[in-house]
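The chain below stands alone and is given in structure tokens; this is the form predicted alone.
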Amino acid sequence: MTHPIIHDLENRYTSKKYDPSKKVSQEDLAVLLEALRLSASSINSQPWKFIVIESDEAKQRMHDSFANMHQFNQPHIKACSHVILFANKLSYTRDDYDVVLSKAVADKRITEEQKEAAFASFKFVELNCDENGEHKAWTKPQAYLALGNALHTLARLNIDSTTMEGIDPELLSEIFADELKGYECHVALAIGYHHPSEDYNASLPKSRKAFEDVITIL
């Protein structure tokens, strides 16, 4: 198949080795950011932060923060040229998606006389509180549909990137205390443009089942 959308998939992977040398521009820098804040959520609720690390302490304090676990990651944290943290909120309230309607009014896509039935939708919410008045098993599928859009939209700009799961949300938390207050964090994004000869993972193939094994059409 032939197309520029298909094209990108094919040619994304995840990159295994960073070259330290190379930066992503500013400009792609922003439309990713763009990208993330116009993504998909359930009943718009956005109940996520991306966190942008970028510089060198931030990068340290990063680095730090697999001191306990997950080190085969370590290394990509200051050979890339960004991480990004995608945070999810722990508890999502009625006046956090009052922000979000309000901003709904200012944009005109409601107004304010619709503004108290759309609270409606909130009913999502209350279904996902768990027995500590959480709602992060519900906010945190939130911020993955997030992550999938980042990464189409990289392959989009060729900037390599590695989801990277293996990361430590309870030290993440302690580095990052203010920056994810009332958050947490499970994945995190490395970006950048690989190491041309040290990347295995570039040059292989692809590799993913056959259509007919994952897609059925009634």
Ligand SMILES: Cc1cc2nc3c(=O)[nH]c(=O)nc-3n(C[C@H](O)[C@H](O)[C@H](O)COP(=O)(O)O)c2cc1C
Contents of the next structure:
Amino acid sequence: MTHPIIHDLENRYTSKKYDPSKKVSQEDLAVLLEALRLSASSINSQPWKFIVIESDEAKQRMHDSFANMHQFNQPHIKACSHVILFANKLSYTRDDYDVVLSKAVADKRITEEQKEAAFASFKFVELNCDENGEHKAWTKPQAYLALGNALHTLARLNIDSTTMEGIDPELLSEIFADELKGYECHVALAIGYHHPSEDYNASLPKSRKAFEDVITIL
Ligand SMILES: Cc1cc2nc3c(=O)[nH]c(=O)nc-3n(C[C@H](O)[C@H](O)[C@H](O)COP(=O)(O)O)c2cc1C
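With the form predicted alone in hand, show me what the form predicted in complex with the ligand looks like.
Below is the whole assembly, all chains and molecules, this chain first.
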């Protein structure tokens, strides 16, 4: 199939080794961050925070977060260009949704008078409240939607990336205590440009299950 979307998806892959001499331009980074901001989420809740690790100081902290586990991902942190932490909110309150609806009023999507009725959608949050009064089982998949959006955006920009669920959420919440207050992080994304000779994944063919194994058309 020849289509620009399919070309993007066939050519993107998970980088296993970065070229430390190459950095993502601020212009491309701005496109990625705007794509993150525009990501879709249930009831437009946007229960996330994207923490961009750019400075040497922040990279050192991220590097240190692999002290206890998943060291196979650690080399990416200093070799890649940036790391993005996808953080999801632990508890999602009416005040959080009020911020969303107030912005919808400011953006002229709804009127001030419609705001109270729009709060009806908050029932989705209440339905997803756990026994501790938290909503993380619901906010976490929203963050992964933004991740999927990021992967395609990066493919379009010809920027390599490594999704990393192999991180340590507990230690991250200590090392990035200020930034992650009220949030948790279960997935991070390294971005940059692959090493020209040492990224074994760069030359492997793409492999996915067959169409009929995953698609059902009724
Ligand atoms: C949610 C998620 C978590 C992943 N975690 C890791 C990881 O910790 N380290 C890693 O090298 N790759 C990780 N990957 C990459 C997958 O193994 C990879 O996307 C998959 O094998 C398909 O290969 P491709 O991305 O090269 O097409 C992760 C991918 C996803 C979507």
